[in-house]
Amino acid sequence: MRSVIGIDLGSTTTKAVILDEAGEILGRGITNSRSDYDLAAAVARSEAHTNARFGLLAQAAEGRVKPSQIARLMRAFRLEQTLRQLVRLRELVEEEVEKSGFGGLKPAAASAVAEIFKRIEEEERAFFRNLDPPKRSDFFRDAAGSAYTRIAEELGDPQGVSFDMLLGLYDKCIIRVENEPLDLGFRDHILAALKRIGSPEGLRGAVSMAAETELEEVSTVGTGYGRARLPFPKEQIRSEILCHGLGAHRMFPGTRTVLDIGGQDTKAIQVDDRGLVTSFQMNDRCAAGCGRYLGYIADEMNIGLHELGPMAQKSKRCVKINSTCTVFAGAELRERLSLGEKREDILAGLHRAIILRAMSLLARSGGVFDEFTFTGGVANNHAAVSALEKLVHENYGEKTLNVSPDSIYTGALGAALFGHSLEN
């Protein structure tokens, strides 16, 4: 089967979107960015693949198998992918317990970490288990460094083995597991899947077609924060402004003005009836207003990204925020603690400064029209959406306003619907 794929490389986030020959996507692929950006690239592509062999498994099961069994099939891969990253984690901290200096300590240190990683597989199994799961990051670094912190909290002794030192063990190998080319893709976890599910009858053989189908690519475009890292050709990378531009039409085809939210910057997008840029705005190098400002909060907050943005929408009244510096976000935050406010009003207050920021963006690329779609991580946050549709029905009137759940792949499907266009 021949494709084409789009790879969005971004500050925080890298993505891959795989189209067939009629344009059509068949799968999507995300990885959180990393020192190496040929390898996020690669991740991203290989996460790309697996969900497009989950997909074509589903289509050679329909009639046979139940969907619930393919999406237990799913759960059991991804354990087989997050294990055998665990014990990777696990054999680099026990290396670095027996090269560090614990002296006397070593036997304890050795024990806490043992304790520590049979804590985490047990409740990674049961979270996979779990037919309704709570809502967690999707990244392994982010699971397991939730897990592991936690656990070592409960474990740490001031007067021998701290706390400290078992998380300087951690911090000290989670980068080198994340830049190891491991190969977690469909091929080396699917079997092992099924047979821990138990090979369901019908199932098999479907795996087996989707395992076996040759996904050749033809054509591969780049874009995102990152794109000069890329390893293409140049006439194969294509700016963030026009893969945004296009990938928002294509998944809201009346899209004629788009907001893009990423990691490291916002964009205000004007688009005509084929997806193709008229006119835009952009954010000054700054960070401010963007996700990885919100990570800052959340990290400040010790809570996870995911959380903001239900916490703020718990707010009963917005406390005016004047500064989104990300480098004072932390000191700000803190202050405004101290003054006795709540952290849900404070959070809400943030989310609203970050929008007043990029309503300026809008307004200086034209304003906003029928349709208008958000597009970016920070779409996937309720408060920012609402936040967002409060500000343009005051300034705008009544709006269109289109959130994709898949908002997050829209410049690496913009990308892919360029290189399918090469092809073309």
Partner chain sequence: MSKSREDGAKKDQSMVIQKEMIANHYKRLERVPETREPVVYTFVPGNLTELVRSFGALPVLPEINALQSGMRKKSGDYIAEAERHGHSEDVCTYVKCDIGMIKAGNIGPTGTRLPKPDLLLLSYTGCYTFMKWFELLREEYDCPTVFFHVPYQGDGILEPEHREYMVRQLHEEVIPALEKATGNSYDEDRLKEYLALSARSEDDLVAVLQSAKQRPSPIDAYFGAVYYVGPIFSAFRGTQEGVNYYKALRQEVEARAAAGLGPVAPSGPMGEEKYRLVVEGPPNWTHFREFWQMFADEGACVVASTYTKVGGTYDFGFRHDPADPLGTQADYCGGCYTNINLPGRIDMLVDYLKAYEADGFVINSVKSCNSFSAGQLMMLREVEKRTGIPGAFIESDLVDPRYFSAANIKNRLESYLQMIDARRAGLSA
The other form holds:
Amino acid sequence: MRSVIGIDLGSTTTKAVILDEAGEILGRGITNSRSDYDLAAAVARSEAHTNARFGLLAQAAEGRVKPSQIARLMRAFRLEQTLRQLVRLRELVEEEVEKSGFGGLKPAAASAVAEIFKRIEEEERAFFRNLDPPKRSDFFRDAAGSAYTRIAEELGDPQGVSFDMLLGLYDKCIIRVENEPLDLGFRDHILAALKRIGSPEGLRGAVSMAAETELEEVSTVGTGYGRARLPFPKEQIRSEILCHGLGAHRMFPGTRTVLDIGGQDTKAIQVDDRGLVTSFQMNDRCAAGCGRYLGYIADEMNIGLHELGPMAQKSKRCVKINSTCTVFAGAELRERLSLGEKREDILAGLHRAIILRAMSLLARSGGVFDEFTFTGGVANNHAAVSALEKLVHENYGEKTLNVSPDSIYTGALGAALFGHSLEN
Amino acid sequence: MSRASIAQWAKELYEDLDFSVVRRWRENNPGRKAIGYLPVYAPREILHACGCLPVGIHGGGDRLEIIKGDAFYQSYICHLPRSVIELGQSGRLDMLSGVLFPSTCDVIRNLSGMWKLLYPEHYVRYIDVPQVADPRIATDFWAGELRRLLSDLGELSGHVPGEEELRASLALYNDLRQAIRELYAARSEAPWTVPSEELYLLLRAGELIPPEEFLAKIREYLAAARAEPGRMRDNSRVIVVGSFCEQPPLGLIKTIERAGCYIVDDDFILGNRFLVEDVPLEGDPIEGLAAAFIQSAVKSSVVYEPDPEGKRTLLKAQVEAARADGVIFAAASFCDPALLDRPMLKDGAEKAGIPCIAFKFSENSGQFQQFREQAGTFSDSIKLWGGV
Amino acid sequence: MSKSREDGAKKDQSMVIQKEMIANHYKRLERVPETREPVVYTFVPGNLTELVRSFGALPVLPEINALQSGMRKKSGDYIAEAERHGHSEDVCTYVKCDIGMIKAGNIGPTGTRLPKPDLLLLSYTGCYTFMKWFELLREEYDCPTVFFHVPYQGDGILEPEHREYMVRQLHEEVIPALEKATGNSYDEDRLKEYLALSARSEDDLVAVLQSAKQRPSPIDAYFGAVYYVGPIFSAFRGTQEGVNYYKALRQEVEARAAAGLGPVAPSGPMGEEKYRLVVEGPPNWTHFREFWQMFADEGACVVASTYTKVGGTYDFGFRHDPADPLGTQADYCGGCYTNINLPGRIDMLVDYLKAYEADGFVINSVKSCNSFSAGQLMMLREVEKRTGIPGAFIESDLVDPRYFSAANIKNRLESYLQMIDARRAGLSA
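What's the form predicted together with the partner chain like, now that we've got the form predicted on its own?
Starting with the chain above, the whole complex follows.
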């Protein structure tokens, strides 16, 4: 099967989308960005392949097995991937302990490490067995990191092998694991995963079909913040602004205006009826009002980024915030709190302030036209979406606001579409 | 009316971003025009003589949310023009028939061209004040500019004032400036009887109403202030400089005073105190108004200082006149005139042994903690170590 | 390979002349303590070089020193020095660079010490900051200052009474100040002679700039042209050296045009001319070559720019006229680009887009310069509206290296050029 792939190398995550010959989406993959850009692209691509093959598998197995079985297979596959990475992480941590200057504490450190990995592995297996597991990040670094930290905190001994020593080991090694090419592809682990769920009769054929299908990549197009670092020829590199325009058009063909709020930048884009960009504006070098700003606020409040939106939505009285400067974010927040303002009201004000910044970029780019598509990480934040809805309504009247659950893949999708048009 | 009720009246005008008082004036005076002007100096006498209502445009402060205005300006340009654009784009200035843009800085200058494109129905004039040292050349130029304005506004308003009418307007504004001087004198004399916040609100209200009414209000306020002794506090006395164009939020003025500093002189809304001496009422009124600018314009960052000693000695003179203990530089962020002048003024002040602090604000600053701390520390240090 | 060497050699010829002129000028300035030649500081827009020279005085232009410091990577330290002396981070970095340079010993761009001014001739043309700049310099040098007020073209034309006002200032203020500072009296014949030389240089410069109407353009009318306007914007308008330089330059450019050659970018001759652009706003100087190369790498050639009109707008017909020696200087000052109102600047961009058959326009908005920058977002929209051609907006600074984000600028520029591509191809998904 011939395919084209688009890769969006963002500042925090790297995304890949595969299209088939007809331009239909075969699969999507995502990973966290890292210092080795090539590898980040390779992992995202491999994940997209995995996702595509699961898609083929599900198609082939349709009617033969229950959908829950496919979901279970997928989770088994994830477990295999996690275990593979855990093994490597453990090897590296053990090497570090060996090389370390821990002196007399070495044996204690080795046994703490062994205990940590034993427990993480148990937790991972339990997570797999849980029929209704809690939501968590798909990235190994996040899942393993939070478990490791928690267990290390418990086992750390201020007088002996301290929490900081244990965490230092992790920090050093996780970067290496991430920057090493590991065999984590579909074909590497699917058989083990199948076995783990008892090799149901109805799945075997579909699995081998999915594994054996050749996904010949005839074209690859890269985009995003780090696109210049991708080892592609110039014509296979496309600006993320063009890709976002085209991707948004594909997701919602009526799109005329696109707003993308990512970690480092905010873009307001106008597109024509073919998804071609006619005008765009970006924030300046200052990251005020971008996703990163919310990150600072979450850090300052010591809560998770994903908790900000829901908390802001509890507000009954939005506080007026005039500055979205990342540098002053903390000071502003502390002053508001010291004045007795409620956290949710301040957060509602902060979300509104971010959207106000975006509104000015939208105005600079020409305004908001129907339909209006909101993409980027901040589009997953409901408080931001409702602030946007309100302000757009007040200033531009009733407009259809599109937010896709797959909005994070908009840029990669656009890149793949460029690749597809290059081939056709 | 009591002091508090006058202050309350002024506050309502100040907070009303729809300029209802101007709209009402237009309704009550059919056929007459309202003409806006930006900071710092506009020759309002001419507007008044032509039967127009001069309306000061000082942005939207911290009360106006900027949605469209930011689309016109990069992040490194001060806040005032974006809120002026916001006022215009939201229809809040549609009761004006024209706007004057004085030569305060390049941002306001360029805004004059933007206004021409945005509001072709408005009379738009860039007011280039004379900068040359030779008073004859400067006066001739400025008189020419004023005559041009008079002729334009005469045409626009349909009312070309005669010499007597012009003279009456000059006299009225002389009285008004005298009353404002008295207000400042009363404040300097006993700051607890004229709180900065009230003084400021009164001046802001005066930017929106006919000068006759403003004059009456000032007199009323002064009488009320004399009747209400107030309670003296152990504050230090400071002058605030650098806020002649973009205006500080009211919260900042209150913060400075509450932190222990009586503001005994300032350059807020400097335009209505720009001429230090009366405009002569004899002879040609336009020549008189022009000559008054040349001979008695207040020293400010927007007019060239031909005297090399001028910048060095300015603050010493102001501090002495106001019997102040120190200087607070409060400039709007990205304000070229204020910030480029600051090192010269500060050097001069410090050489004269005058304590100074400096901070930047924006008309919509929402946090005052840092100002409170700085002003509080400043006041304490003055009390401990003495001022000038 | 031999072709690129040849191009290099051709480029070098006028460059060599220019380098020599500039080096000689700075050497002459360095020797001022011995030669006692009078020195007048003045600004690029509205510089009265012929008049200054007619008094036997040498001009020094602080903006040129600042931009040269930027290109030589010294501006960052100078700015820091000025900020240590109480200057705000918010204000013009040319001023801070200049003040910092003075505080650091006043060594000019070619490594020679600059003499103190005998007169600060403040030609107040199109930039508020000039006023403060010379007030600040006066503090450093404690020397006489004369103010020459050029009224802004608020209504889009130079009013006759404004012209008279300027002529009167020249007569009654500027000339007496120059006489006093230099000890020489006003010599109108000499001034006329210099003005005639100016007009000759101006003819050649216009021919050079308008050569960009050809396809491919033999010059880059922004990055390349800032070198071309260097002599005429600074100390060499109205000099024989200037005339020689522009003659040589014109011959060189005409030869390139005849051979169908494009411009030479920092890393060598530019490839195929893929995009013809008009640029508004000054360049960034701290990363000048990198900035230019970003355009050149994409095959983007600038065919017209407004920045090359800040020291005088000649391509709409104005020439210095010896028959009216003072009036012509008033006309010159009034017409400098930054002294033209915003609608006039928009007209000029629209005119350039059409006359030079450009594919697009780029606004480089610099943090330092409100005279240029305030209103550029509106210019962008108006020009788009009037021409139907979308523009690009990038942001940097004159000489503050902290405000040059290569990644951000490259991203915007590439996106913009790809957008032009997509529009051309009518590509559909």
